[in-house]
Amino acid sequence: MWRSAARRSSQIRRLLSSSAPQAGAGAAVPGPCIVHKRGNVILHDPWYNKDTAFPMTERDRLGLRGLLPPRVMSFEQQYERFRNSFRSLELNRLHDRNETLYYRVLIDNIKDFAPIIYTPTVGLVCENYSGLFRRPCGMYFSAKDKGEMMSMIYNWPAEKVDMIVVTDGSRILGLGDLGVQGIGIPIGKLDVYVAAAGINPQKVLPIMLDVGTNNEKLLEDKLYLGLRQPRLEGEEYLAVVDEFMEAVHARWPKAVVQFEDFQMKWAFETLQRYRNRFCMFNDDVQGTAGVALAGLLGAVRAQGRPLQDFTNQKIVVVGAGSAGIGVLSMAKQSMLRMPGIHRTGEGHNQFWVLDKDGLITKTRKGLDPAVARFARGYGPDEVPDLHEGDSLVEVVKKVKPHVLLGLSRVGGIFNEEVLKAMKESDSPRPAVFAMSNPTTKAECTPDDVFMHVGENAIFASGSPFSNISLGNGKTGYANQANNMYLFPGIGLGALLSGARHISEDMLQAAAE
């Protein structure tokens, strides 16, 4: 037994030596270790695994690139990581041993675990993940793997995959730029596609792709995991995700592919890119769109009036990125398509769109066409007095819309004064829409609307929220507004339809 622990001790030594400097110039070097496995089951076995310490050579020589984060770290340097992560808030994920069980629980209490495997605590996940990380999950795609991609995507063991999601970790939630700690969003979208959709846990895949990053903690933070530059721009950028959706569609062609929390101006150029050449969405502009629409037309019955009435609702949206314009485009083509109206093309207008500039207006120089077309102008449908740059309060006064949908990203941006105002909505019923990821980022909780905006107000948030107690038996209802009651829906049809395309039509129909 003696002999068969010092054998153990040797051999680990042994492995761990191509990571490890060697102490003092007299030290003997121990042989090579062989190695006849590869890929995925050299890093789930604990005897060969060196996780994120394996070098680049032997990545390449194992089948192991794409499947492990860039960075390559030292022995010492995971160990410090491993202290650190002991004592940091860890979720002990049953994942991590059994995945049959994983799924099944969480299938089965998809209510309570959703709030854990996605928003709000993904967010947090997201954050602290290069001190969280234990084992790698999903693929790596890296500004250092161009021309080699093709080759990569072979390492990843199953055969076949039908819903990939991916991000460059560009704009995580409401967090900002988190690089490659944002696969935490990948990983999570996947457990809902499995627990709400019923695909296939076997034939999903998470994917980073790292281009850099432009967080100067990050890159000053000696655990990260990713690559430390500057994010790539322009042609250098597009070269890199051009390289990986060829590779992926020609590995498997059907594979629905899903962008998710990628910064404004590559969401839209990204998802005009592919759009028409591949089976994709980008889940920020459209799936936020069909699940804000459908709380947009869900609000118009509350209010006790005809779904063609939508063409009349006053809405102010706060935040104009890439989950704001894609609410707009999609809430003025649904207006468009309403039967009887008598207003058409880019004149219909009700909505009033404010940045952290304020109210956005047809004098605002240097607008990004796809603001523009929402930008306030002059006529006789406008709201008097209104100006370029106008608060939102002020906005509020005066228009007194009928919903205020909040996709800012600034936590805490609805307040008692801007709530106070909404109260004087020209609907009986107004609604306020806090759509901002994770918690901290919404714009106001559904304590506030009830308090300020009164009991007949109707509340939906992103991330999840407890019902209010109004008193006298009333309930206030904090509904929650979040893409995962649509996305899942949408891979799903695509994959049973076999589409080739994921259409306007198509979204329109499951926010409706």
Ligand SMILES: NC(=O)c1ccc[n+]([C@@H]2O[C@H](COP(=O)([O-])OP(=O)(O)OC[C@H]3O[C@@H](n4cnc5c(N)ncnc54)[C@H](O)[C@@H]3O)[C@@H](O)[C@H]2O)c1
Second form
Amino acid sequence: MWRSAARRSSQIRRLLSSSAPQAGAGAAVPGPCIVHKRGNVILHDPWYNKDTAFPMTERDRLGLRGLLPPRVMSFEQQYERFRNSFRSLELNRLHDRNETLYYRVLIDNIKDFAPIIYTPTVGLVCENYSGLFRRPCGMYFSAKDKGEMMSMIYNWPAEKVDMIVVTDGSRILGLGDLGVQGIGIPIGKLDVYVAAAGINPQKVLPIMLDVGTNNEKLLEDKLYLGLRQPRLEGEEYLAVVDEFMEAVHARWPKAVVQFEDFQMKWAFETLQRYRNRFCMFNDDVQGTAGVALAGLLGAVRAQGRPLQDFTNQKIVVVGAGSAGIGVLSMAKQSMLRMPGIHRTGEGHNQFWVLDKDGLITKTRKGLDPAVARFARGYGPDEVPDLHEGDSLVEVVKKVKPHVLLGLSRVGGIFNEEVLKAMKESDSPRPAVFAMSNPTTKAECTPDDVFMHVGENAIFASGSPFSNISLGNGKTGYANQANNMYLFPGIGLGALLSGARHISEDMLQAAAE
Ligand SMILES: NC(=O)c1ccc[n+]([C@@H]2O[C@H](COP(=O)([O-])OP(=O)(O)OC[C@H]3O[C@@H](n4cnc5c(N)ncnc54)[C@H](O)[C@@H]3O)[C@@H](O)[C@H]2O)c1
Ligand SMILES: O=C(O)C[C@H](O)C(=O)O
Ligand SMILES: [Mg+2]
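Could you present the same protein in the form predicted in complex with the named molecule, rather than the form predicted on its own shown above?
All chains and molecules follow, beginning with the one already shown.
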């Protein structure tokens, strides 16, 4: 009986797939198929359910319209999604069961597993953290712990801690304010420290500073694990971070503290506040700058030009946040150190910077001083026919930049028109760096770049993409420009040298 039922069920499934084939599901057997079920009943029937892969015609026919998210996924996309979450779950289980084995697997397979413990999957984990939560990892200091942190820090079981990554969850990748759920980022970054810099996993500590969240959805979410209050601001906020830094320093004076995914105003403020008092750095400002500068210098080399020619590169940066301004500051510093640049000095401006309101010029009101340094409208090399607020495509068409670099959090903003304009770049090898994370926020894909800019283009992205076959046996390389190529070295270097501070010169040297 059981066998005939099983045979019948597999026949039904094959027949169903012939009437409404699920792409990639295997060979379909032609023949009729009558489904008497409708609506939710089908969605709860494992024989018939295709979830998001139901095409629109079937959704209409089976009364499913409105019962599924609007986007139709292919079977391959569903498969990939499952495989990713399956693997990340397996990895988590291994982490919980046997850390030695977990790190062995990670070190041996870092290329395969980086996209899971790190961007893009870590973004998905953070977004769903409260629902996925099984056990804590790292330490949590909240606004409610004021006055207690100095004793709390001794609750951590390890005698010695070398590397700390801390976030306040206010700007997690390009996903915005995720509050306490941002803890996934310090955990992932420290996994990279272990795998890439050989830091002892018992001496790393991920930390969440929960000062509230302004994310309405999370505040209303019953499962949300963080403080249900708006973010602390001003002196109240700084008092929490000060107390935390003092507590860490009291217990582990030699630990390196990496600030990660703080919103722009606090990223800059805390960097200025602590950089001369503690051994710390901000990865989004400084690590990103170092890795982007390495890419910019690499692009000069790829054009067959001497490194000093970097001072003549025209660079359009889209995004004037903590990462964009960090990159601009370091790139400018690097230019000013190059021989011959003294001719034009500080006024030498090879950068065109855009934010959500378009091209930034000196006429813009209320500019942050860090951004104002890069506003157009002064110096001998001004392009005359560009104006405040001009669009990206206008800027690219008129400037014909050597490099187009995105740190905007806007997926797809380097659209076909923009990339076709990049084809007219003054560089024989136009470079496009789509550095926003995770993948959904990437300004463009390598396919877009090699199709619209051409085979000579240089492409790099913050989240990983696969190389592209260009035909004729040629490959379009999808390089990765992510601060993970720099921060493990910065932390390890600081630890080994016993540095008391992390200076701009150290970061510059790392990039070069
Ligand atoms: N690849 C890496 O190593 C790396 C490192 C750090 C940050 N990032 C990514 O960079 C992105 C930005 O990070 P951030 O900390 O600077 O964020 P941020 O919020 O501080 O800055 C974002 C900037 O983009 C601008 N912007 C928004 N919409 C725009 C539009 N339509 N056109 C032009 N500009 C627009 C905003 O005005 C702002 O200046 C994030 O996605 C982050 O994941 C990548
Ligand atoms: O976390 C990353 O992948 C890089 C960077 O720090 C970011 O904030 O996007
Ligand atoms: Mg970051």
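Numbering follows the first chain given and starts at 1. In this text, the rigid core denotes the largest set of C-alpha atoms whose superposition between the two forms falls within 1.5 Å. Bear in mind that the values here come from a model prediction, so they are computed numbers and not experimental data.
Original post:
Rigid core fitted, is the C-alpha displacement of Asn472 between the two forms 2 Å or more?
Top reply: No; that C-alpha moves by less than 2 Å between the two forms.
Subject >> Post core alignment: Phe487 C-alpha displaced by 2 Å or more between the two forms >> reply: Shift of 2 Å or more: no.
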